[in-house]
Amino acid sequence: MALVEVQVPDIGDFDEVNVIELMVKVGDTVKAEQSLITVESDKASMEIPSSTAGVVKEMRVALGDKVKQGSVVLVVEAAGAAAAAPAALSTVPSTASPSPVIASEARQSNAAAAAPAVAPVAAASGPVQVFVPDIGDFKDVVVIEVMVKPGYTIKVEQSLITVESDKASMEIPSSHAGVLQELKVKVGDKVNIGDLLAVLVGTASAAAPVAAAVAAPVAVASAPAAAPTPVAAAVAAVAAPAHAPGGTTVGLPHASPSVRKFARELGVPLEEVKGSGLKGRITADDIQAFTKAVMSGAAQTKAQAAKAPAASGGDGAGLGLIPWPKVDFAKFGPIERKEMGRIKKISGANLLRNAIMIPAVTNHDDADITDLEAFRVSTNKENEKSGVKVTMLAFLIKACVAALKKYPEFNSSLDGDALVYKNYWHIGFAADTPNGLMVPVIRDCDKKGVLQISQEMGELAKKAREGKLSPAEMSGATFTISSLGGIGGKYFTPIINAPEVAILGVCKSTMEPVWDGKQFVPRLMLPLSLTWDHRVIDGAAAARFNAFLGQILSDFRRVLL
């Protein structure tokens, strides 16, 4: 085994480009030509591949560092006794990459033979065809963006489409000026050198045959060192990514080609993802987080929101209902219009779906918590110095876990015609925040005591109020408790949080006279409202669940049974 330093290959006329993404870490096994880092200039971003296969032993660069040709990226323990020499930057695996100068000359030579020649013309009255120029060692690159449409007036070297390989994206410029009569490609098509791209009419003087850059803006070695030629300008135009940092025109989200490919595989709309990387760049972690949020119901794509009827503004057509009334409220008096927050929009659509699709039934009952409340007060006095305040909700969570274990159908979910029974007990609790209702989840409540549950509940509730809850902290619940105990009320009907099959609503406890067989005695009673999915649970099971829950709350020692 040999330790080999992997260096930045020839990246053209770029000096000290910024490192904006690290794609590997120490301990990772990398293959030859695997992308290691992403760098960015003011005109393009590119991925730097590895010249050697092996295990990463040391990272020599960090986010924000500046690198240039020859800079050491990392150290790998190569599988062979000797590593291959640093390869020129390429987007396809190659065991022997020619030098940039030879490669450029070869590509221009191949282009002259393969692509239809477009000679400069002074003025053409008839239609002029625009072909895909030399785009280097690329084959079947995918069109990911169309930047013009018929009727547009096109300038020489104006970008027409954006194409993408597995490691780079580039814009394809026009070789002529004129009015776009017909575009021969669309998003999703695959193109190669010489393919017909567009037809222009009323064409003015054209540029010389255009040679496109490979993965990054690489200077054509055979070009004169004098003023920029149309070829050099075309290279710069092609090399410029769809998203140019600091520019005024944004065609695509700011993400590397590999991340965009990852997003396409998952069906994630990149324009709706917020980037957490340098300069707002979208990373693979951002894609994963967005996917988890959508799957858990914590977020919606615009397509989902468009399909779902809005909580208050849908017209009901999708449900076969009469149209929602449209009223000019201002004619009756002064009004103020405020857009709903993001949380309310998301939760509103979910609640509407759940309320319509779930055949929900609610059982109301009361639990005697007189002794439990006395125990809670004494526990808080004993643990006053710990800073952890035990709430009735913490006891209620433990009681619900015991009831869920006795009646496991309440801890299940429908999956088509099957019922999935979960052997874990994650309890969600509704938290009232300035931004709307949120439901943090306490995991493995069966393995935690009341004190630990109280502490976690306090921490999660604080994060919810501050808007810092992560999607993971709001997903995976098997049963939810919605408590209005700190506000008031008697009973209510909470809406089930799909894919759960039940939810418990709790209101404020009150002192009431209770007959003990001889006389009326004051007892602290807690109102319970259990809503359940009638497809999974029947009325008898719901009554038994509520009765058992009440027994535990009246004598908490039953939790130990």
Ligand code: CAO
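Think of the rigid core as the biggest set of C-alphas that the two forms share within 1.5 Å after superposition. Numbering follows the first chain given and starts at 1. Owing to the predicted nature of the structure, the values given are computational and were not obtained by experimental measurement. What changes on going to the form predicted in complex with oxidized coenzyme A:
Shown in the overlay between these two forms, fitted on the rigid core, is a CA shift at residue 440 smaller than 2 Å. With the core held fixed, residue 507 shows a CA shift below 2 Å between these two forms. With the core held fixed between these two forms, residue 542 has its Cα displaced by under 2 Å.
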Given for the second form:
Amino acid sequence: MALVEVQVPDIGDFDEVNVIELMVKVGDTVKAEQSLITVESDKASMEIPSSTAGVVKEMRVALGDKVKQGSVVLVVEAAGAAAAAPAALSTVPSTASPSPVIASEARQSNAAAAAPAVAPVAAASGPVQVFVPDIGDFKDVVVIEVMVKPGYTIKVEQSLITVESDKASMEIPSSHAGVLQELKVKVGDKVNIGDLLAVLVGTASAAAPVAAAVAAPVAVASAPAAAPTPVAAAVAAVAAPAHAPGGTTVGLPHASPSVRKFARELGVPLEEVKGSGLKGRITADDIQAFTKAVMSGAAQTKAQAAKAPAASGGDGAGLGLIPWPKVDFAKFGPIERKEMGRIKKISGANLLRNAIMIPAVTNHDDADITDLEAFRVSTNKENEKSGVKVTMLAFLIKACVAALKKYPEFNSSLDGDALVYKNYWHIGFAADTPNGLMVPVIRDCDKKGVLQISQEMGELAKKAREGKLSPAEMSGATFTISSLGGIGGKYFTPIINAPEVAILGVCKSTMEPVWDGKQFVPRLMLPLSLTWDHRVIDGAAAARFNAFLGQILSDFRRVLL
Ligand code: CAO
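Now that we've seen the form predicted on its own, could you pull up the form predicted in complex with oxidized coenzyme A?
Full complex below, order starting with the chain above.
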């Protein structure tokens, strides 16, 4: 088998270019014409193909190396080559079998050198037609990107569109300056040399190398000579960020033609992929990783996210719902529009997801807290000096821990088809703040007494109202209580705080006549509303949980059992 050194072929006017991607490694079997590496100048990126089929024996370039015509890329053990010269190392420029990319670039360069004054005109004030210039051997190249819009002010050499063959991407520049009146191509169109690309008007300011005033309308090919660096302009690369008329950079993703093609085949939006290659270049591995993340649900494309229901104003398209009604409220009376705060937006999105995704059921019950309230009042009297006031919520937290221990599925979370039972009891409580609803978490409530829970609750509620809660102080809850007891109401249906599986809503206790078997007696009754995830809990368990909670609250000594 003959060893063949594959060299960088004639790559046109480029002196030294950077190796930005290695597409093969030692041991790989390569075909003739297969791309080996991608190189990049400040204007163009090109794939360097192999002149020879065989097995890669040695890589002679690494990422970041600078190469030029004649640099050895790698050594291939030629497939099927005559074994006549086993020790001989033949050196073959990869252009021995001219690849379309390189051939076209070389030709472009030659054409430019040979015909420096082909482009006739640039200064004209009437409409000027801009045509696809000589782009080498390429036929029917696809327009993959349109970088300008009618109304844009175009400079000479400004890229108008990007076209792509299976081997190269090129930006097609404008030969003239002016205002874009009409663009004649769109993404997906196939173009060839001489095709009409655009019509510009008001081109008087155009600075062409060969300036000659011509009466309008004139037809001008965006020929190499219109651009001082024809090769660079004609193959102006995917790697070079395009510039919008206002000078702002249009974020054109850095990727080689084959990677772009790969992304297109998979329907991957290249502009959403984070490049891990040199200078943030997107590699085939990045495309694969992105696809995997989207397929596994770990990531979303922007299009998917746009379809997902939003915190508000989402159109529900992702759920197949009819669109949200759009009403011009101002038609019916004076209005004032105020953006929602950050916390409301975040909690809104969470509540919506939880309301939609959890098959939730709410059980209502009443607990007799007559004795407990008397105990609470006396405790507060005794502790007056300590500054810690105990509210019913602190007792409820303690009572809930006892119920969660007895019914552990209420302290669990769903993980796929499994239930994760947590052997810790961190209780979240909904706090009403000027910025919106927040849920601070009191940790290890099983290990704390009612007084300590009251004290922590006071501190956390204060922090919540001041907007000073840390993310850690709002995470890790295993169960949540939402108390409207200080405000009023009877029952409500709280929304479960995923990934928890249940939440207890509590309203204001009231004195009610309760039948004790012989007579009606006045008792202080606390309304309970327990919402539970029907995938994890069933109605009987929920009823038992509420009943047990009621027993504890009516005789708090049971907490000790
Ligand atoms: N029944 C009757 N009275 C009650 C009660 C109940 N269930 N719960 C509390 N109270 C009383 C308290 O004893 C207190 O009375 P005094 O002022 O006479 O001492 C008063 O109501 C105010 O209590 P509080 O609200 O300050 O204290 P708390 O411990 O009950 O609640 C907190 C603390 C932070 C949870 C509460 O202030 C809060 O923000 N609640 C709103 C929660 C919420 O918005 N939930 C809805 C979520 S869904 O949108």
